[in-house]
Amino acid sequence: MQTRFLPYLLTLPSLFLAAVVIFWPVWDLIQISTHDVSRFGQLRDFSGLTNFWALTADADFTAALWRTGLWTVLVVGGALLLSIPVAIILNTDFYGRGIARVIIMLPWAVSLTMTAVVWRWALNGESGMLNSALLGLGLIDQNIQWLASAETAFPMQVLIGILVTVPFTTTIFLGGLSSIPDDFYEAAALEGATPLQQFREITFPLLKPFINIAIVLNTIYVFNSFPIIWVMTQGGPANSTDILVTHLYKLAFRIGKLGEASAVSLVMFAILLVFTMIYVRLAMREQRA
């Protein structure tokens, strides 16, 4: 009997910590989102789901929700597509591999805020390095205001998001590649398998668990990413590059609608929770099969 309950007793401290760190703030968010709240955070009358209904009528929230999904899919998908070949190259033995790995990891070592500040300077419409380089190469004949409209600002933010996500994703894939025995590739080469066939039949199947980890962690990370969007455009111009987390910040600290901001936070929490549960369940089912 004691052995039966021992695992539960051993996990109690971590469960208690999770309850304090996660469930307590979520409970506070539920309280705020279901009450009328002053700008100073003082709870007033119970309002039920009024704040949630207000979100459904808010065109900016709907646009930010759609844009958050697009932002997450493009950044996570782009990072995965780039990180796999980069990890394969860095996993091979060549002169200067250690230096190459350090260079790839450098964007991860710099804070997101500093990275966004540097890119905001580089994309300056009048004196930015990107315009100067393109003018010098003769690819454009006048300056482009990269951050002045969503048509150019949002794609640039996506590219920067991919850039800063690649190092972490590459690290995950390098761990996966290092766990694959070299004997598999030697046997495949003796059988006449091409590098593409080796990737399709050996590397990719054995890398799937690490791909699943990268997808879940990067989705959570990118979905909640604040610095790139906020530092470069603050969701502008005219809220046209807002994602949910920047829209939430504006609701709470610029407009003072703490109830609606808490409702947005709960919606984000629910989306990530449902995604993670569904994806992990599908990945485990595929692994068992």
Given for the second form:
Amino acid sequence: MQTRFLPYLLTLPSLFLAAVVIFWPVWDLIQISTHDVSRFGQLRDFSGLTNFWALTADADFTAALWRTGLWTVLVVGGALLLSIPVAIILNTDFYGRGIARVIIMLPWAVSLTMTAVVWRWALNGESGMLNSALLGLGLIDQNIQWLASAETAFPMQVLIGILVTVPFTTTIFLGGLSSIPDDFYEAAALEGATPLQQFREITFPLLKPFINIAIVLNTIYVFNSFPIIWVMTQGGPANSTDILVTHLYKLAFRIGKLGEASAVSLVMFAILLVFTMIYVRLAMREQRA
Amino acid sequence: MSLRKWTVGLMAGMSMLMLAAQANAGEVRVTVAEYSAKTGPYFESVKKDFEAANPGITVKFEIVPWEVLLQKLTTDITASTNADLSIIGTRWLIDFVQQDVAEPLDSYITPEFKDRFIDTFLSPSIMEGKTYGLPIAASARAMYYNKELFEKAGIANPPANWTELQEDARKIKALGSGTFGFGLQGKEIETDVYYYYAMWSYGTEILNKDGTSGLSTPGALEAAKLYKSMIDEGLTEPGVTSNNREDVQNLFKQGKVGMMITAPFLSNQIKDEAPNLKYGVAAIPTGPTGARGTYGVTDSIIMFKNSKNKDEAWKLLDFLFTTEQRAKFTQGEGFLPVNKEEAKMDYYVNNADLAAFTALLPDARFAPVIPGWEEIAQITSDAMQKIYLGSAEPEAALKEAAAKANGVLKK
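Could you drop in the structure for the form predicted together with the partner chain? We only have the form predicted alone so far.
The complete assembly is shown below, putting the previous chain first.
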């Protein structure tokens, strides 16, 4: 009897602490989003779901919602596709592997905001490094105004998003690869399996749990990622590169609609929660099967 | 380390936290916007001089970049951890007054004190007959032009109206070699203001007389079409919507742009960064009827209602608005003098650049005193970006923006 309840009892303090840290802000957001709230966060009358209805009528919100989906899928997907081969290469033994690993990890060590600032300079239409390089190589004959419209700005932001997501993802995969015993490959090679077959039949299935973790964690990070888009375009021009976080920031701190901003926040929380639950459920069922 | 030592350390740490959280008697906390690299050192010297002259009062300046100032104030006020004094954009003041967080200063202001100010700059901080803020910084806009490019293109004088400006821009464009006639800002803060320069010349105001948005008037449309036609003709720098004010100013400093409209601080920057650039400052061009407008801006320093050290805070304000302190701050940052005595100093009287700005003051428009102004500015900027990009027709974009702005105004 005693031993059955003891583990729960022991985890109770940290469970309590976690609950305070997680639920208190969410409760606060629920309060703000369901009230008429002043410019400086003082709650006034209860307003029910008014703030949420206001969102559905806001075309910028719906556009930002879809763009957030696109942004998350492209960045997470791109980072995943890039990280698997990178991790496999870094896992093989070659001369200078240490240095190669450091180079891949380096973007991780630089703050996201700083990375975005440097890219903003590099993408400047008249004095940016990228245009000078492309002109010098003869690939273009006049400057491209990268950040002037969403058609060029958003793809660049996605590319930068992928670039900064690769180090973390690669680290997860390197951990996964090192857990696969070499014997498997030796046995497969003896049986005459090609490298592609080895990847399909050994590496990929055994890496799957790690891919799942990478997808869940990256989706959460990327979905909420603010600096890249904010620093480079502030979601502009004309809100055409806005994702939910940048839209929320403008709503809250520029226009002063704290109620609607809290509602956006809760919508984001709900989306991520549902995504994570469904994904984890699916991934676990697959593993059991 | 023994448990006992840990406990002592922890207790010491906690008591320090509590001390820090408690406002000390005689301490004045001030939130200050960082205008340039000179802001920090200036307030550092204020702290030293003021504390030496007023023993028993300590001053703490919290210097925040402009970009995040409103965010910091919003969160601080929500949590009631705001400072005693703060610099704010005067255009935000109405929100602070309506939410009852700003203290009226009239009980402190003596006639002598009030007489120090130039009325044009003090009046935006007065609401419903009460003075809620003091103009800590004042600025207006005028047109900078590159004399060397003008000479090369054979242009004698800066353009007096927009038609002349277009012709001059064509001549500068014809010089080739990566020079652009007119620098047009199309990104971030004040994208809307850059459009108002043209809009005011066509006789349209931000708000019509009946309090509705001016964006749906014919003048607003003419102005938008003017800028759009200049973009299409290649008279502006390429990629307008990727250039914020600093980007255009950088192009001007590099000698690539013939004309641009901006604030007096560009003169200071040119002095430091491009001392060989030959430039002049002229009035903003007029429209077909001779109308013109410049944007007047003040930032106010306000006292919070919940301040516990109001008398000490006032002493600091009194100190900040002495002629000597004003001159030091204004000249360092490149603002306009707000203080009558200060304006008489040689520095301002013999300064051709600044004279061009002060001459425009009778045409200055300040941001309208309405709640929700920031949202209307945002709506206008968004509409302009759509027009500049060509993703919406000027007429449709302005109509839509006017409807949105009227929705905000009705609230």
